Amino acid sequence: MARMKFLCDSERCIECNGCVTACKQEHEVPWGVNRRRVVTMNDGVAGAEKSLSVACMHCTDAPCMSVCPVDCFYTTSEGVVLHDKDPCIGCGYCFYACPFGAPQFPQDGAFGMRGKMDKCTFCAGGPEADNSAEEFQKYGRNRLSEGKLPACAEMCSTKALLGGDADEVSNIFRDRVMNRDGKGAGVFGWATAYGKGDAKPSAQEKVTPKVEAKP
């Protein structure tokens, strides 16, 4: 059985927010909730600015599941972490436990009355019958049951966001890294980190310095 995972290639992400828009449109996500968002690191720093598309990463040992007092989180056979809204009491523990800020309160009610939590479903729906009206109303479209990948990954124009079988996603990203800039294994820094002692002297280092004769 495949294990579903997300991976975002920061070298390809152009911060177009196409993935965010695709998610909201596909699932009719309520106002105030972004199941996926794009964050930028080192904003404005030339050569160091990177963007990442972030959502629920469907952790193998999910912290949201560990802290939920009513056990409304569960993991499917494909490794997708889903949230049952019926027993959810909206305590927000999962929001504070998640390192990605994936579970969110809907922002359509008064403070303290924000209702059930909402999160990325990897386009896998919820505990209701597949592709039923009840499932769509609570969790959005169940694309996995249709044999499709998450809408955010399919919509990504630069294919920076990868979603699917963890082994396939890892292989794709590994091939990209190995072939990027023609550096091969050098992109990992092995030659720099471990080869300094064995490095051959450069042409400049081979030149014997001239010794000026003393008067």
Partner chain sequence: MKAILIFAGIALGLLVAGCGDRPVATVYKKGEYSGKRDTQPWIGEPFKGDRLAWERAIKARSNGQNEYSRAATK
Contents of the next structure:
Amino acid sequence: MARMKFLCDSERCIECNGCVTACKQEHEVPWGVNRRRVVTMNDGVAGAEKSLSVACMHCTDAPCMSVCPVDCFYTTSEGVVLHDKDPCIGCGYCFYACPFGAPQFPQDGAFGMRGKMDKCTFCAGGPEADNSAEEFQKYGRNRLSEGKLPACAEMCSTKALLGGDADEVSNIFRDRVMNRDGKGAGVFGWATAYGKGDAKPSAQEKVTPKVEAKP
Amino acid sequence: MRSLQDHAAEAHPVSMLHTLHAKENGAKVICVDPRFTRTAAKADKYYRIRSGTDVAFLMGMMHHIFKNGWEDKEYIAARVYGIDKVKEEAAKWTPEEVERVTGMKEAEVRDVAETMAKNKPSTIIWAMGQTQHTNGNAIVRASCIFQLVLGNVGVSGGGTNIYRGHDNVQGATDVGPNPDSLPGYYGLVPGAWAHFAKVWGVDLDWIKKQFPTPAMMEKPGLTVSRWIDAVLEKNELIDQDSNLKAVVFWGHAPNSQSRGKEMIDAIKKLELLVVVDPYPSATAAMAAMSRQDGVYLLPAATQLECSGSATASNRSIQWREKVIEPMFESRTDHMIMYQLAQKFGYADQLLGKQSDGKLRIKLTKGAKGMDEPDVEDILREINRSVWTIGYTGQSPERLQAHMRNMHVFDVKTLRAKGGKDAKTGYVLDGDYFGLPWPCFGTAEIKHPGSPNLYDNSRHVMDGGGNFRANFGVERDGVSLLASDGSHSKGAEITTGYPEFDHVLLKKLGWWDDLTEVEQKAAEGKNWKTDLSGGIQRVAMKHGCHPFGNAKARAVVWNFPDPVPLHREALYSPRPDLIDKYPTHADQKNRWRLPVLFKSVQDANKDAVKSYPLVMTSGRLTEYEGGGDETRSNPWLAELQQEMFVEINPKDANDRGVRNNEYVWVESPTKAKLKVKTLVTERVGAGTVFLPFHFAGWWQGLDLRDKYPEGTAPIVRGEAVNTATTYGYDIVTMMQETKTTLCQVSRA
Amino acid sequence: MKAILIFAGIALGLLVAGCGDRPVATVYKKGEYSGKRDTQPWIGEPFKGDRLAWERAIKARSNGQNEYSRAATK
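Pass me the form predicted together with the partner chain as well; I've looked at the form predicted on its own already.
Now the complete complex, all chains and molecules, led by this one.
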């Protein structure tokens, strides 16, 4: 089995926030802490508006893990980045380092005091005993150990957000992209990577550099 | 190809998957809406339309279609009545005129028309964006006619897809909440009363005695949209003895209805107000604003706390299991109904008590050990009575077998391939999931349900159909029946034919196909009143549709506008168009009340000078309906914490307001809403959008202390309908919530 | 007598438990994970150590997200 991954298909995400609600409900995440959120770019601009659901991406070389002064992060054998909240000192270095804004800090308290970091666990709980009350209280439900996938992905209304074994996720996505009637390249990201304009697979042929006859 | 005035991505996120899936498989998606919605963001093309001008746009498309000969001539000749009159109207809608009225360019209108015509089957999806207008009936009919012109109705992948607003709205409509009909669209005619009295096991004379006069029994009642006028209108102007004195809000949000300001006056004047709801809802707070007594709150169970059948937008029915027991003091709706009937003294009639003491609907133990009518028996009563739309074959046993064996149904065709229910031995093969109505005949004859209405490429026992012969056989010398050769597959009558009754069966020589018992029941009856189901069975055995085979009406002669016409909204942003496209004349009596049209429009011709912005409203994904339940849920409340108005940057800048600032939104009723701005290009300049799920603020004031203690929703805000203006559809009495005027200023 | 002994045992146990306060300060070793060890997801209920069964379950759930395979006309 490969690594666990999330993938959000911007051609499918409609910003319904079903993923956010599923996450909050499954783990009883307090108000103000967003393990997952949906961002919309170019809101209201015809032809340019895209929405994406974002949480911890469970990086292979996770920046949060590199910068953590107390080394409370670990990667599971499935490639899920987790952390032990007990040694966490709530310094927020991981928040600086994370490119996705995944680390969250509780907002309660008289001075908005910064508590221990909280983030998406890929529904894999934490280092406490699986499905124990302690694990739930600190990290939320451990669906992975029940043979289930993250609640956000499984609840997604349009199946924009996929989660699970990277091989399986990419298989599903490949199927979909190939069905897109030449629009597979229309997925957000292609134009960024290969330039704007005709973003169809046939465009690949057009950008193939012409070999010029040497003088 | 799909389009128009539905915002599925926010209002129906799960259904949006169908559209996205179709798009991935090559369908073109075009969104036509006054607002660039999340649905528009997923469409191939988006065209902006001025709110409330849909008829002009649809006629403009038909203009292109007829001009280019894109219409399905064969289909129209065989299956549509009165298209010439539509052609005449469409001819008036030149591209220039369409642009003048809708703001849409010729190329845009032509593009949608051509895409729809050349990529068949094509469908139109809509919801409240078409219906909640003063000319809503014309808009939806124009959409249907448009599909008829292209031959898209009765075709898999075509048709009109109208997404319902809530869970089981379709089912509720089918069992008859409309004040002009008994269940199953039987109407209020004496025959309908007699039919139901028999099914219910209630003496018809007893029913008659419940009405003060026989006329009241057959007169359409008041519509829910206008209950406030039924309270406030002068008594001599209303078409019943007394004004409305008592109102029961049963799972209904007051803030989803227009003219909130006047609603407060009506609530004040009522003698009795009852709220039956899982939450006290905004009704309770509004009542507390205006009165101290005569208000009763009855806590109702949610759908998770009861079982029963629910009908979806595609007319398929699912059986729902109870997840938890009713919490706190809540009781199920049917228990509350039964207990009210007990207090009123007609519990026996409600349950259909027979002379031998047997109950047609038995009692079962519900919440806290109290009696409630058995839900399976309630469905069986529907099965016994509603022959009109084929609610007869969906027995609780068949539906429950479907739920236990979902895996045998093909996800695309919805049809079972093989499969046998382990519990009952019921053979599922060939059934369509949820037995979408019409599922004619008794459950025993195993009609599979109809996945698409009017589809004559299939046999009637295979879910096929044709248009119903509901309006006679001819009109002004022109036949209303389908042309020769146009019939559902395998029909033994290959021409058009009228509805089936005992006379027709005898004429055809099919009477002897009935069993003796059936003959006895069917004598003197027709396909919708024969309780044995024999007439339906025999008609279908010969491949015929029980309701006849006729043409669809493009001209509805019994409506005020037989051909849909564009009419400007009562509060129009374009007074220059009112003379050419005026609204209806004022009506003295519709649904027991006078309805104002022209006088309101004329009086507000200049309103646009003080209220220059078009005010429209709609839904958010986070909240549902009036929003009291969902705004009380912390996980949802966190996502939308404040009521807002979407306003174009130009309009915001011209008024000196910035994003996320409080503003006053004032409508011509002088009602003022204090809301936050969301400055966005989603709306064009000149239009503002407000979501309708909020309540709990009243013109700047937080009503938190008006809710019973501990029941105020977490998120409260201004209800847009506090400010919405007068206006009702002439046929349906649907309120105008989508096109009115307002002004926005800094708070 | 036996009862008294058991009672004494419980009391003693309780007393000792009161003393067993865990150290609050964490000892850090640079570059090494400082938290508690986690277990593999298939160790406990309901998979009881059957890794392959767990992988099959996850794979089935993953494919449940593919409406193309569900919609395929078989």
